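As a starting point, one isolated chain is supplied in structure tokens, in the form predicted alone.
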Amino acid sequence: MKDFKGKTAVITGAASGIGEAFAHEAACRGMNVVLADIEAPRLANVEAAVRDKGAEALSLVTDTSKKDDVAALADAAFARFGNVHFLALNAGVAGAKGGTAWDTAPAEWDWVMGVNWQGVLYGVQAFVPRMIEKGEEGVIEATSSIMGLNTGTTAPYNVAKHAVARFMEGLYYDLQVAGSKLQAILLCPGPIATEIVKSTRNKPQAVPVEEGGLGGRAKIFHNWLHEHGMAPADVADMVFKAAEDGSFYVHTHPEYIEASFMRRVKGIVSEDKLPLELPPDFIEG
């Protein structure tokens, strides 16, 4: 996809972080922008900002874990602009307390899997058939993570991001079989300077959190991200360039990907077992 001007982008998780950066990049490229997020005040601010850049914009408060919300988003986008050419299924949450597979709260599993994984599924189901029917070039991007390619603990975030990665790999082939002009992109970010560690601000009431709010380890990681993480604008630039050159995988930190993914592959193909030690920590190297 080479030409963006006058076309339409739909972005979930658009009120902050990578999604907000996608919105600004799309506006700078002359696109119409449809913004979706669960945070109404922040969403309104981003809509105003992209309008200031000259973009035609529409925002809709959306809970991506709810199929009806995502369907309503698709209806609004197609009704307003006629077609969608760049679909960024980017909404994500980090989780709350976490824990082992057997003691993480069911409500946390439902929340994290609902937003991070089912939001991607619902987005594809709601948008892609209509995008294919239009017969135009387009892009479907989904945000996974380096955690979607490596191995490690059973944190719901990691499991959800693995699901996104495998689903998008499948979508890549589905689109070819269908003979469509649509391109799939899988974004696998490493450390990015976003607010995702603070995503409990949007959690359902049933999801338990650490006493006193953001736990000590999470607070350290949040601060580290903002000191060392890649700027979201740089991530957006990489994704739009991938749309231009037809890439599927977008790795923001290939050094992390290679180190963590290769140790998993080695276990699969040559050792028949997983490494006993956990993957290296971002902060500790």
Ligand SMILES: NC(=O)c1ccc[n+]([C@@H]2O[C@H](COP(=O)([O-])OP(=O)(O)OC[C@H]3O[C@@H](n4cnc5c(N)ncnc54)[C@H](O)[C@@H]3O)[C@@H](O)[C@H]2O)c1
Contents of the next structure:
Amino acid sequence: MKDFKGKTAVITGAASGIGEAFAHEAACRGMNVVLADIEAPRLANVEAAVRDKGAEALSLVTDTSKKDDVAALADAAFARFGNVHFLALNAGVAGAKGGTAWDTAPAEWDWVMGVNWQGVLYGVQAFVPRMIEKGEEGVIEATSSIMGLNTGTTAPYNVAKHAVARFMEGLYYDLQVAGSKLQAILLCPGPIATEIVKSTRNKPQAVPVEEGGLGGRAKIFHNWLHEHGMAPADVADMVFKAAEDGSFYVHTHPEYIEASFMRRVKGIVSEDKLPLELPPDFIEG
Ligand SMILES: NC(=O)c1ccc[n+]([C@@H]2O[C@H](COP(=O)([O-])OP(=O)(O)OC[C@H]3O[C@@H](n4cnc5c(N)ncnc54)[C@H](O)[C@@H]3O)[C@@H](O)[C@H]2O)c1
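The block above covers the form predicted alone; next, return the form predicted together with the ligand.
Once more the chain from above appears, this time first in line as the rest of the complex follows.
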């Protein structure tokens, strides 16, 4: 997809971080922008900022873990702008505690899988049939993570991001088989300077947190991300370039992917065992 001007972008998780950067990039490219997020005040700020850039904008408070919310978002976007050409299924949460396979709370599983994985599923189900029917070019992006391709512990975040990666690979083929002009993009970020570590700000009450949230570890990691992470604007730029080039994978940190993914593949194909050394846990709770 080369031409964005006058077309429409829909972005989930648009009130912060990577989603906010998508919104600004879309506005700069002359797109109409539909912004969806669970955090109303921040969403309103981003809406005002993209309007200042000259974009037509619409924002909807949306919980991507709720199928009806995502369906309502699609209804609103198609009703206002007629079609959607850039769908970014990007909303995500890191989790709260993310214990072991046997002691992570069911409420945490529901929350993290709901936002990170089912949010993507609901988005594809609500938007893609209508985008296909319109017969125009378009892009469906989903935000996974390097944790979606490598191995590691059972934190719900990692499991959800694997689901997103495999689902989007499948969508890539489904679109080809259907002869669609739509393109799938899988974004696998490494460390990005966003608010992801503070995700418990949006958690349902039933999700237990340790005293002080993720504790000292979270604070250290948040500061580290903001010191060393990539700027969200650079990520948005990479994704729009991938849309122009027709690429599927977008790796913000190919050096991390190569090391951790190759270790995993080597374990699978030639050693019949998992690597002993765990990859660095950038995000997981
Ligand atoms: N920052 C990183 O290092 C990193 C690395 C890999 C992947 N990611 C992924 O990037 C995506 C964007 O996260 P970010 O890093 O910009 O973090 P962020 O916290 O800055 O932004 C995430 C946005 O999602 C929204 N959100 C949370 N729960 C929601 C819900 N139920 N419904 C709708 N919106 C909801 C938040 O309010 C927030 O605005 C996520 O999917 C995340 O997992 C981030």
